[in-house]
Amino acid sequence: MDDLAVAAAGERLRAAKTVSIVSHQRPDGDAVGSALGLALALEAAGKTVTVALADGVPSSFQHLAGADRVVRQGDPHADCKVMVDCGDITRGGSAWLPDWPIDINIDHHKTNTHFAAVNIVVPDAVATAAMLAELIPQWGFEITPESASALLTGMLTDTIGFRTSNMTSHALRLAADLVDKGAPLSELYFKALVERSFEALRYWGQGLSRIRREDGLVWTSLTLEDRKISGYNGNDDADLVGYLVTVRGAAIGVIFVEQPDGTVKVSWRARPGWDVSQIAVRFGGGGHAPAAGATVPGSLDEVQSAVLTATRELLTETL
């Protein structure tokens, strides 16, 4: 990490009385865990903190402390404004307007645009939550059991239970420290990675019924009608994309999720050796080599055709 940036961020946080923390729309476990983990540590130090997520907290993370106090829009008048796990300021969606300045940007996406006054971006980190597990004590704040639980959730989800190819012994030691601080590993693992709602499984069924495969590419789609039929109330893929790339012989998995505003949420997952973030960037998104996403204007058919063409090109060029 950049020592000067880390020191500058610590000074701003220690001096602040009020802090507003924002993460990206359609938040995953790292977004929720990082935001709540930092917020709970700052609150334990007596600071007034708000956490804003444009789409709220997904049901699989509502058991985390502080989840019930998450709001839909951040406070631009807070003493210190922090964005976590966001590669671009616009990824905050309606929770943060692009012309509101951000003081501190903490992230691990290789496509991060360094949009804040202070930027701490470590693409090699397994999760933003892992970065915060290291940074919070350095800044002089205590990681409480509740904060540790949120941070460990972020690490668990972004590494799919410590199984991604970028896992390191250092990251495992950070996770062990969080367990020592009171995070219940088995309970958090089950809540974040195993437990599913009945509606989510029905939603999966709709997507799995139209799964396709071509050489090393596996893909499917989820429509607004699928959401209605299944009773699923999220606007994401209920984590189905992570299972597409588990198909034997698959190199890249892609899922297309139709949105009510005339856009399509596209998510890519890849086996080691493939970099799907470069495709996501072409479509206005970003992410990591093995996991990336973008929200693309257009109909489901139009977006699917364009994205599959670009993904096939990557497969052809890399083979």
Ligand code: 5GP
The other form holds:
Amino acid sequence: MDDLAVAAAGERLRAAKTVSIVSHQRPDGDAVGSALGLALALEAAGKTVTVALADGVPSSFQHLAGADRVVRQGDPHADCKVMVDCGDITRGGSAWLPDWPIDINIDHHKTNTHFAAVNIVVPDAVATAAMLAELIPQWGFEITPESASALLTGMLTDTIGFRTSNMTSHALRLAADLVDKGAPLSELYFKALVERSFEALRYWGQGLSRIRREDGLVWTSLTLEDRKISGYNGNDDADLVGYLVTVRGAAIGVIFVEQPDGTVKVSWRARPGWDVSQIAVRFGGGGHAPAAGATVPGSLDEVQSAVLTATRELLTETL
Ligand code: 5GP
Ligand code: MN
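Given the form predicted on its own above, what does the protein look like in the form predicted in complex with the ligand?
Starting with the chain above, the whole complex follows.
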């Protein structure tokens, strides 16, 4: 980690009375867990903190302390403005206007654009929450049991339960420390990664019934109609993309999720050895080598055909 940036961020946070923390739209467990984990530690030190997420907190993370106080838009007038788990400033969506300055950017996406006054970006970190598990005590704040639970949730979701290829013994030790600080591992694991709604399984059924495979590429789509039929009320893939790449012989899984605004949310997942973040960047998105995403304008058919062509090219170049 950049020691100067870490020290500068600590100074800004210690000096602030009010802090506004923002993370990305369509938040995952690392977005929610990092934002709440930092907020709860700062609140325990007497600061007034708000967490803003454009799309609110998904039901699998609503059990975390502070989830009920999350607002939809950040406060540009707070003493310290922090963005967590965002590769660029537009990731906040409607929670943060791109011309509002950010003081501290804490992130682990290798596509990060260093958009803040102080940037702490560690692409090797398994999760932004893992970075915060180290940073919060370094800054002189205490990780309470509630903060530890939020941070462990971020680590669990970004590593899919400690099984991504970037896992290290160091990350396991950080997670173990969070358990020692009071985070209930098996309960948090079940809530974040195992439990699902009946509607989500029906939605998966729609997508799985159209699953396609071509060499190492496995893909499917989820339409607005699928959401209506299944009763699933989200605009995401309900984590189905992670299962596409579990098919024996698959190298890359891609899912296309039709959006109500005429765009398509594309998510890629890759086995070790492939870097799908490059393709995501080409389509205006970003992410990591094994997991990346983009929101692409166009109809489902148009976007699917352009993205599959680019993904096939990556596969043949790499093979
Ligand atoms: P997912 O496809 O599951 O939404 O996200 C996979 C990874 O790609 C996550 O790390 C996420 O932050 C990143 N990602 C997804 N969509 C976008 C996007 O539109 N822009 C950027 N920069 N990153 C994205
Ligand atoms: Mn993350």
